[in-house]
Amino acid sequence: MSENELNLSKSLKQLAYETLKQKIVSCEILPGSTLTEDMLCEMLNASRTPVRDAVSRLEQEHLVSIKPKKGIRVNRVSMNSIKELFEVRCLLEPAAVLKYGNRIPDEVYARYTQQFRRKNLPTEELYRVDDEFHQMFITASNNRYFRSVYAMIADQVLRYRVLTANGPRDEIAQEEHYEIAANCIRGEWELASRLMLQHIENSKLAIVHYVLDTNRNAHNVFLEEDED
């Protein structure tokens, strides 16, 4: 490399991992694309070593598949992968609310109830709060394995937001979040857990419906089952 424009403290491999992942979940790199290491080297301004490291991690997270001697394939979003992702969420998140919700101070829940009731938040901010809320319960579990698997799926879920952003479900979801937080304050953990389950199932349905609808008019690269 000629000149490193910036010598950040982060290692290149970490940087490569984060930016590549970001490009994938934001659909800047389209699902189904096949890339080569060289392309990624150029894209990320790094040599093959950190790029390979990043790709290897992304493969373990099921975001890409390495096809030896053929290329690096960005995994498609299939109906099956939606099923998998929400299966995990439906198992993990309600359990986290039930078992670890009481580790979170009431003040935190109170802050969320306020935020979930505010209207006209910028979309970006709204989603950030949303993600944070869900993440919070997993973090509270203080369990590396829960955190690992949730990190995998949370990033995947971001990809769906590109599809369904600014939909009519946004404010319904806010209300569901509100109810969950409110019941956490009241110590109604079982109810909160059930509401979380319902909320996630609703999200899944919304995505499934959206995908089925837009799949009728062709022109999308998202669906289609995983081939080969």
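The form predicted on its own is what I need now, so please give it after the form predicted together with the DNA.
Lone chain follows.
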């Protein structure tokens, strides 16, 4: 295989992976969906090799499960997976604020305080700013292991957010983000860290309550225990 052919093969695999992942984390393909290679080849306009590569990578990221003779299942949202994800967030993000928040310029925090004080932000913009705010503390750590773990977490958080979108939690979370940024400007790092922890715990509770309230009518999106 020539170098050009090799590069093309890598590009096709990456495109298939990124496209399928986006469809899953944005819930265009709902949790609980069962897929086949033929379906994915048609959906992604790709051959079996890049599709298999994409599915293998997404299985490693706990977004899909390969079930012999049954197909490819998009992993549903379980109470156990919510617990595990937020346990990691509670350990990682407050520590990043406390240890690395002082690496971020005050003008960046000032910009976020202005954004989080804006009323009636479009949902898509609010979520974009939310993601950027959390990500910047991880990026400030300059720790590749932090970044790697958080990249996997961020995908799952996006799925939960899409599934529970437009609830009363959005406005409350916006105010919580404002308080974190405001205390970072003041150099109150321990308080900002505690506020980040409280914000993450509140987010977890909101998702758990949503799941418990809607599980009966959720079309197999949610389940109480992990699947076999």
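Definition used throughout: the rigid core is the maximal C-alpha set that superposes within 1.5 Å between two forms. Computed from a prediction, not measured in an experiment: that's the story for all the values here. Residue numbers count along the first chain shown, from 1.
> On a rigid core superposition, would residue 187 pass a 2 Å threshold for CA movement between these two forms?
It does not reach a 2 Å shift.
> C-alpha of residue 198: shift of 2 angstroms or more between these two forms, rigid core aligned?
Comparing forms between these two forms, the residue 198 CA shifts below 2 Å.
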